[in-house]
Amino acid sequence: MSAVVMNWIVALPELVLAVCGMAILLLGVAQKRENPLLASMLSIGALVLAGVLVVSGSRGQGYEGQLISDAFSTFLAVLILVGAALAIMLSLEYNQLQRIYRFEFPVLIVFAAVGMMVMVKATNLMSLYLGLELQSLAIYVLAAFARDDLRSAEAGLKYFVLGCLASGLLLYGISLVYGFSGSMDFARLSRAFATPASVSAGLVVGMVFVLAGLAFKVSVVPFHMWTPDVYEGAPTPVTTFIATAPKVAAMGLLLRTMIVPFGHLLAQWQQLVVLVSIASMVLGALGAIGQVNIKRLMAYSAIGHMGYALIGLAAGTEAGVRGVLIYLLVYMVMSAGAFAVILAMRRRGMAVEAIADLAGLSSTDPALALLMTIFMFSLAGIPPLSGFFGKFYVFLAAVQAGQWTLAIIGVLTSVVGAYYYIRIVKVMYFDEPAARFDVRHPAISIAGGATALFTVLFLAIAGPFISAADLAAKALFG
């Protein structure tokens, strides 16, 4: 097969999705009367089409080794597309009621998905950066999409300014790596680092800057400062999106970057990842305890959960990567479900976000209270829900790699973190009932029900997902 043909095959899902996004954008501009529902449905259709192409496409490298289509990128790309489709689906009612119902919203999510798919396929530091920036630019706009809302504008500005800082760190790290190694290709870098003793100090510094730039996108300590404010200020469907697909893409990019080109330098970066993981788990567990806004609580929860996911990377093994992939799968689903319930928190057409607004929900809306209970227990890691198995696989990988301290701290912070999840359940079932929520949109019920079923039945259906994660981890280690 010629190189040109392979280039087209490897990038076909991204090209199709980008063309569909531009076509939907032109259609929206050309319409005499704006129809955001049509744009949303077409965008979901484009994401489904891209998913079919990802699953059915051939495997191989393209563009002289800058992109790769393998089991690892396929696993993550499917999660990204599902997360993007859920975010569009959950935005329909909210955007209309908040008067931000415009056709550009789903188009921006489509373009962000294109960037994320490039991220998980990137095998070169330049393609890595291009994918990362395409995703970031779209999300900066989405965070400030409610342009008449001061909180949304502030969230977009904070995310943009801090994102630019992270991009600068990443670019500086890339320049150091290129300067000291003479290459930006992952395969060449891996061969150059086969003998860690000969690696220069400047290269290690460059690697640390690359790690710092990527850590911002995953929102782990000490690059977490944007997370609570952006989660709270951005429109809730945007928060849903930020909490799901971009987390998967950024963590997948971090895995490929640290394992493939820098895998031989495990001793140099392992302890740094361990420290970041511990700090994120501790901050996530303690920071959420005093929160009264449920979106801010979910932000600290996300910081903690990304700390748990980093346990698998710190292990530096195939089992560790498999654990991270399983963790990303279950976290994305239960997080999307929790935000579906948050989107249903609405009285007299106005969104409410205080934990106290859930008081007595079991009396006024038992089905919604049950859904939230499932997601809170799963996020806490209580068996037999999917969240327990996500943590089980990363803790098991840490123990097998001899990282006992990391595993023990992970278990202890899980116990502490369970407090604020169970507190929400207590508010719903034991506090005096507050006023009833408005009738929710069918899309919220469908998304919440589907994610809850997955969370509850994961033990029974886990086989194919674990096998797919195992294949993806094997592909990463070659």
Contents of the next structure:
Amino acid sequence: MSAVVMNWIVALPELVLAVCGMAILLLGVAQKRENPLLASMLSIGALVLAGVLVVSGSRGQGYEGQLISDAFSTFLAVLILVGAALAIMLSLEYNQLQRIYRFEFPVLIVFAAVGMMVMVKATNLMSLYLGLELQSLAIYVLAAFARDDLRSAEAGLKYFVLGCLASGLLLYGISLVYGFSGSMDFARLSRAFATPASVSAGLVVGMVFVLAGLAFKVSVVPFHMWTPDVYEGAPTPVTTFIATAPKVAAMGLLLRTMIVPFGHLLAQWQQLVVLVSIASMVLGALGAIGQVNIKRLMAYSAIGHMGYALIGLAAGTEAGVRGVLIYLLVYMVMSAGAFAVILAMRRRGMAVEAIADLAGLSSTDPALALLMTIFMFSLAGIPPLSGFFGKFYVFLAAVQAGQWTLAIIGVLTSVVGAYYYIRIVKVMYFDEPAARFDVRHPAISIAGGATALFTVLFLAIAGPFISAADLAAKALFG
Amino acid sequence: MIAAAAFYVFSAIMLAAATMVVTARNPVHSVLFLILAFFNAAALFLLAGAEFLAMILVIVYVGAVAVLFLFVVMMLDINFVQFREGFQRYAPIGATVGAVLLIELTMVLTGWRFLPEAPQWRSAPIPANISNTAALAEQLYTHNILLFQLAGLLLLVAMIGAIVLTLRERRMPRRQIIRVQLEREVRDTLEILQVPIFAGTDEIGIRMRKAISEDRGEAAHEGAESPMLAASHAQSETEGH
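Given the form predicted alone, state the structure of the form predicted together with the partner chain.
The complete assembly is shown below, putting the previous chain first.
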């Protein structure tokens, strides 16, 4: 701790968000009749307020080097807040119809957002762990939120048990790193590893454990087993949330941890990340083919996409990190959109989630079919849409860094992946129409429309986003 | 000198108490000896200058853990004699394993070499001019305030989670309604009968248990009164006899 400064203002958005969360909780408890709509609206307001504070807030290190606010954390925190707000918005109708309409739902999402913001700002292994755990604990509860539904309870329990295992791995890794280096501070660790002689075997083992723990949180092979079950079992708005903001936060955390403290050990972790990335891409592409449940399909798609994002990290360069950040932005928006469409799949008040239920959607609800087509094409990476640019930047970084194998395997698995994305489009446009869906809630139409617009127009509006990602990547290497 | 004497006294009592914990036949005695051992350990900590640890030991271990033990031992009727069955049969195996462990430990400890500077590293330095309670507080609430608060938030989320996942509002909660209780009068609940000699319950027309239970069903709709009603009926019944 070279500069012993508190600088508490660095955590202002987190503080405000946490206080808002507690205030909403108190309000919810104090009210005679539960009013989840009010709690949801206030939570969205709190997230927006935090977003304003994040963008306008002061930069720099704080809390004796435990937290940092830089361009990198700002970029990711904005994404996280948008993802959390989208999830609350999309949950309104679903929770009401599934009888899980309770004010704790948005409050838990707000607390998860606090945890995620700490994650992307953490510059100390302890604050890293606490942020991660705050996020995870809130999500375990959310996954089991439909407590009378057996699948939801199972999803929550499964996620909790496996998540605890991952936390154990992470903590073990952290303790090894601390034991062999004597510090948990990112800056000090980085300085300690600058001389190759100081890198002992125990340290590398510790780093691998840390990597494994974080890999669980971003759900990449071989720590992906929980993903399909949790995605399928959790209430769909929760799945929407799991698929968007926590992925961004965990990947951001992984980037900072690998680049800042362990940056000098690139040679040690690069092969590992390459391996994990390839395995995820292949499993994501092959595993999704046989799925009949669209939420399970999205889970395998998420595994594959996190594999693509890791290509950028495997490159280990500034361009690679920029690629990952753009990928996260694009992926978050399009998967939130796809889940908005999935949330609209509802017949006579009952949620349906089989791919076959989408049959002939183009004739019963052309607008919804068009939205889904846009998201599927984008997830597959078809050129004018945003998904293509996400892949383009990571592949570019991999090629520049000489990781040809990764780039080639990435392109090949995208082709395989395109099969199952386009199969959904085929089901919607060419199969015999099934019964029509219920009338959509306006929140779903708004969220779906906005994300689709972003996905389609990314080519035109990409400039500011890419320069922001550029700045963020520079902050990490600077 | 006095400190050394105190050390030996506390150590001796602690060792004796610890031995009694495992040898006492009555489990309640075991727990009480455990508490005695804790108190002596706390005194030893005090002698070593770790007043914070001493307090925590008394508050947490004696105040919470040991009392909890006592509750468990007293509430669960555990047959400790049964646990000791087969002691003689398994004693040789146990002794062998113990001996092997002892030999291994001796080998490890005798083969251990300390660095010359190790004694200085062995314990964290005690800050010069503040007590170690203050030093710990400074670590927790000044240097690591962020982590401390985050941990608090984490516990809050755990609490919300536990409540959300388990709390169920009952359809017909039997809440206490004070107004209803206060407005009751004797004749609402009690029926005083003049009972002729040798008259059975049938002759004097006292409602039997069956009727009472039907009553109870009705009372449940009215609110909180059902247990009291039943009790008062039972009372009138006994008076009838």
